[in-house]
Amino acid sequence: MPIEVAPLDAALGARITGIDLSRPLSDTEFASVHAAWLDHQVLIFPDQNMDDEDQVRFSQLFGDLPDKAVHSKGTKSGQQLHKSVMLVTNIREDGEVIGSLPDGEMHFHTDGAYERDPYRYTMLYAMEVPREGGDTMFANMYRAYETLPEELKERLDGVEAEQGFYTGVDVSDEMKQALRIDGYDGKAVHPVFIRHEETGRTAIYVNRLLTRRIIGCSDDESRELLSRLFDHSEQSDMVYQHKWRPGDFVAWDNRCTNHARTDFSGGQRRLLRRTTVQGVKPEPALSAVGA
């Protein structure tokens, strides 16, 4: 059966069928998946049956996996195939969560923005999901830039923002404390508008959970500008909301998407396995001012 790429009726995303990710991909399959990823930003592979080795093998097709996970407990007992593999789960054994990022809602963010070289891709494989809630929402940051008011494009052209470890301006102190692990509080400075190194397109690179401030602005001005960017990029016509089913494998491009998690009952189990692909320091977008 040939690979079929079916674009979603949404701001971004495509459903990929006709492929079994539990086996190695052919060169033709890899090329099809890579092209679809660049075109659609988020790929959904339904009805997969993958173990750790399958997921790592697929992930490594697209680059190196990070050799550290300072923000993650990985998987229980350290019995993980690679340091970048982690469980995203609220399941507890003997009172301890067996993975990371366990409960409730999470604001829009892009993975690893607080590092000098953020993650290029993130991939999640669903093993157990709640009956209701725990959905993942994806925002199209290309479209967010393209539809941004011109005065904001001009005001923020060439400007940088500081990204922190779960310390965004709209995040409660309780959430910040709950999400910090082992006192890690990394930070990095990246352009507000970045150039995707493969497509050449411009994307907004700030998010509600991780972005601390805009460099060179007063606190009040920074907060006002960021709030406008957040509100604009999180509008419904920028977002696809994915309701998980067991066996879903969802992969997204962190260079041009933000993602968030909806709330769910703590009494319902949620277990997903995550891998990430290492990226490079984002480059500033080419100036659109005067073009």
Given for the second form:
Amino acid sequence: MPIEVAPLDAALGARITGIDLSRPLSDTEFASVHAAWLDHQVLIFPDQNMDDEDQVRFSQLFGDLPDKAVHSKGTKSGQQLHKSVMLVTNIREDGEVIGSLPDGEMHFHTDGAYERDPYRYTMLYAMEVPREGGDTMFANMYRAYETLPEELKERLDGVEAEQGFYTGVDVSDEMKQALRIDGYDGKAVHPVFIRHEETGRTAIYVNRLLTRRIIGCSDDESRELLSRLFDHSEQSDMVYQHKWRPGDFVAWDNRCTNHARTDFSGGQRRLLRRTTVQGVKPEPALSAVGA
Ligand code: SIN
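Can you return the structure of this protein in the form predicted in complex with ligand SIN rather than the form predicted alone?
Complete assembly follows, chain above in first position.
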């Protein structure tokens, strides 16, 4: 059965069918998936039946995987996990959560921006999902840049921002507490506008969960600029909201998307398997000023 790529009726994303990710991909399948990813930023593969090794094999086609599930709290007890796999789950055993990013809402962010070399891709495979909530939302950060008022594009041209591990300017103490990992305090500085290393397109690279401040201006101005960027890029016409079903495999490009999670009840189990692909330090966008 040939691969079918059906763009979503949304700001970004495509549904990919006619492919079985529990098997190695042919060269043609790989080329189709890679092209669809560059075009649509978020890929949804419904009705997959994948184990750890299948997910790792698929992920490795797109680059090196981190050596371990960095910044992950624990693993699923009684089960040997691949070293590059992380569980995103609220399930607790003996009172201890068995994975990472357990509970409730998460603001928009892009994975690993608090590192010098953030993740290029993230992929989640859904095993157990809540009846309600716990959706993942994706924002199209190319579109966010392209529709930004010219005056903001000019003001922030060539400017950098500081990113920190779940310590963005808008993060409540409660959310910081829920997401923190003892002994880890990642911090990095990246351009506000980045150039996607493959497409060459410009994307906004700040987000509500991780961005602490714009470099080179007062705290007040930094807050005001960041609020404008966040509010603009989180508008509904920039966003696709994914309602999970077990067997969904969703893969996104962190260089041109932000993602967030809607709230869900702690009484409902949520278990997803995550892999990431290592990226490189984001390059600044080519200046649009005077172009
Ligand atoms: C993540 O931010 O990597 C997790 C998103 C989710 O749990 O929906």
